[in-house]
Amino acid sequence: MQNKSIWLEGYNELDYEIINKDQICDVLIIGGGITGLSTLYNLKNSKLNIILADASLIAHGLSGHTTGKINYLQELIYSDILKKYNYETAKLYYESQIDSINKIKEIIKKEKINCDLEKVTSYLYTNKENEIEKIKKEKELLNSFGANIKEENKEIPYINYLYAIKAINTYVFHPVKYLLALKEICLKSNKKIYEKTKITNILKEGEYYICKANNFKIKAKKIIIASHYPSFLFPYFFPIKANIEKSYISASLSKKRDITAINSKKPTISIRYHKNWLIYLTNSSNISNNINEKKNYLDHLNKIKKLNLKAEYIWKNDDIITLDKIPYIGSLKKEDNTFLIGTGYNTWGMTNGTLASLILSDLILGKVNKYTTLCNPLRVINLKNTKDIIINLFSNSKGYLESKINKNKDWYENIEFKNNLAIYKEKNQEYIVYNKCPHMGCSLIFNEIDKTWDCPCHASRFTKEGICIKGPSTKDIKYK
């Protein structure tokens, strides 16, 4: 079994360029996932001088660890939006997903991208009596938008259910193949892409943002933060407006089927197929809960074993869940489109990352986009979300406090703590790091499967040597 995403199998980790001098540009895109690369693609024919910088390698973040669904049947999301807002808002979100699906298909067809795009039937199901009526209402709501959703009573492989509905015109693809193709297209259009180029600081000076990138500076008139967790923002922005959900995914050899499926109630169970692989997601929970990562992985593997399958690949993923189930895409300053973000995709990153690219590129070009108001990061939090705000604050506080109080977990086998240091011992070698996340000071949890130090508050990750490999932290925790 390989402890990595199946999408990164065969990835050429030598094919990249790193920043090697100071730069000046019109637009700096921070993040090389679905949002960043799709936005760069949309702007490739503009006369703007654009730089994309990624702290790691292209597609090595959230986009390379997703399930790769291109889907508008998204649990009970339309009913959730209807409750929090109104019918028009729920329908507008549905239209945004259809437009995003069509955009991906359009790009793949136009550019002749070989990324294993397949049309599939998607199922939303439940095995709980009290969820059946909710799914029926979701079906009625979607059909009122113009979708063609039907009930299903046939067998769904590896899924036991009491009630299910199905949608057509949904898709799956290989997300990394797609993103690498976008990278090559953008490079041929003379757009600059720097990998292993970590932005660690942003300051505003006059009309430019001055960004520290490795040991160099990038001066940019406009910034797009297209990373998973939007770093460089006031740290208490997200604990109020969103939370982070983690999940565990595996790939097992199985008979090929043209379907996807997901249940309606947490914890999520999600399946799709890729060639002769079954991609299976389970054990979703708030990042601050169930912090024994070894136990989480083993629990996932036990579920796979009960299906008479053997996981050949296994990996972990994180998603930002917003209060109102609508992404945060757009400007963080009123009437100022020089500092933009795209985040909070509620586990539907392929469609919402593409939606973000459409909104962000239009904002950069001064064009009107019908979804700008819908996804405005500055939108007023509806009073109906008060309960969710309290839950979010509690969850984030819980992660912080538990990491402080329960630092010495009894499941650790080769970890020793001394003051603010943590020592991991492996094969007669010691790896010493600071046991505090530079982002907001949470004590880190050692992930014994991935051999990483993980933050249980905001999902930063560090290698056993202390190198930051995932934000929002922009700093390492190396001791020496």
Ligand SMILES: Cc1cc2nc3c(=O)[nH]c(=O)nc-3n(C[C@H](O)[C@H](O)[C@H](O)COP(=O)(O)OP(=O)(O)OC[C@H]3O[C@@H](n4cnc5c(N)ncnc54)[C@H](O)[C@@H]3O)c2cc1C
Given for the second form:
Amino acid sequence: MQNKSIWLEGYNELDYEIINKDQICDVLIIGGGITGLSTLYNLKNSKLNIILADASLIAHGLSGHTTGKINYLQELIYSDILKKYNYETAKLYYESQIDSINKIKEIIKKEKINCDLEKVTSYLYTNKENEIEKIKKEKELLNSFGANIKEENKEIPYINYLYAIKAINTYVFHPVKYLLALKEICLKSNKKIYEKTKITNILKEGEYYICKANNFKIKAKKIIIASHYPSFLFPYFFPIKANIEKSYISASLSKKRDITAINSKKPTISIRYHKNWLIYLTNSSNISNNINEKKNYLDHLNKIKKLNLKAEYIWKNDDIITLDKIPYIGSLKKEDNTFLIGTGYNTWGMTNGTLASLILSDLILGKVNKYTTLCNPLRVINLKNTKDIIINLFSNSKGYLESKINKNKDWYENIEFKNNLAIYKEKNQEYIVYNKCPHMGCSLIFNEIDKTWDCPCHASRFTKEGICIKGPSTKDIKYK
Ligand SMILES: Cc1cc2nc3c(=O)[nH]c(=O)nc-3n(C[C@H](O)[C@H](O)[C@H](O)COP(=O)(O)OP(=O)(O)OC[C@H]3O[C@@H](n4cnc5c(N)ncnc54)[C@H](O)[C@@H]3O)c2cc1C
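For comparison with the form predicted alone, produce the structure of the form predicted together with the ligand.
Entire complex below, previous chain first.
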């Protein structure tokens, strides 16, 4: 069994270019996941000089670790939006998802991308009595928007349910094949893509943003933050507007079926098939909870075993959950389209990352987009959301406080803490790091499975040697 995403299998030796001199451009896109690459793709025929920089490799972030569903049946999201806003807003979000699904299909068809796109039937189900009414309401709401959602009574493999509904026009694909194809198309259109190129500082000087990129500078008139969680706190102070949800996913050999399924209530169970692989997701929780990763990992494997399956790949992923279940896409500065962001996809980033690319490319080109107001990241957080803000702050601080107080976890085997340092011992060797995430100062949790230091507040990750391998932190925690 391999501790890696099935989507990254076979992509160990990719060609890439690292920045090797200072650069000036019209637009700098920071991040080469579905948001950044789809935006670059939409802008590929413009005369703008555009650079995309990724700290790692294209598609190796969250987009390379998803379940790869392209789906508008997203738990109870439309009822949630209806509660927080109104019918029109819920309907507009539905339309945004349909448009995004159509956009992905259109790109795949036009560019003849071989990324295993398949039409599937998707189920939303529950095995709890008190959830049935909620799912029925979601069905009615979706049908009032024009969707064709029906009840299901037949058996759904690997799923025990009391009540389920189904949608037929939904899809699955291989996210890494899709993104690597977009990369090739953009390179052929003479757009620059730098990988292993981390942006660590952004300063505004006159009409340019000056960005530190490894040991070089990129001067850009406009910036698009497509890096998932933004590394900076201001403007915007993101931590009070979102929390992070993590889950474990595995791939086991199984009979192929053209379905996906997800339950309506956390903790999430989600399935899809890819060729003869069953992709199974469990153990979802707020990143600040269930911080013993070895336990989560073993727990997931136990669940797989009970289904008589054998996981060949296992990995974890995390995504940003917004307060109102609508993504944050657009300008971070009022009446100024030079500093843009696309994030907060509530675990539905294949559609919402594509939606972001449509909004962001229109903002860059000065075009009107139907969904700009819906997703405006500066939208006023209304009073209906106060409870959510408090819950969000509480759950986020829980990670911070727990990381500070309870350092000597009883599950740690080879870890020692000394003042502000943490020491991991392996085969007579000591790896010493600063036990503080450079992003917002949380203490770190040692992940016994991947041998990494993970931040329980905002999901930054560091190798045992202290090198930052995942943001929002842009700095290492190396000691000497
Ligand atoms: C368990 C799980 C399952 C999911 N399954 C689905 C699904 O089936 N369908 C669906 O629609 N969505 C799904 N999602 C959500 C989806 O995976 C994400 O929303 C989406 O991949 C986010 O894309 P992104 O482009 O914003 O981020 P990423 O793909 O992470 O891209 C961001 C990139 O920015 C780079 N970066 C970060 N910091 C810097 C920096 N300082 N300088 C330069 N580059 C930087 C990173 O290296 C990374 O490559 C799932 C999420 C989870 C947690």
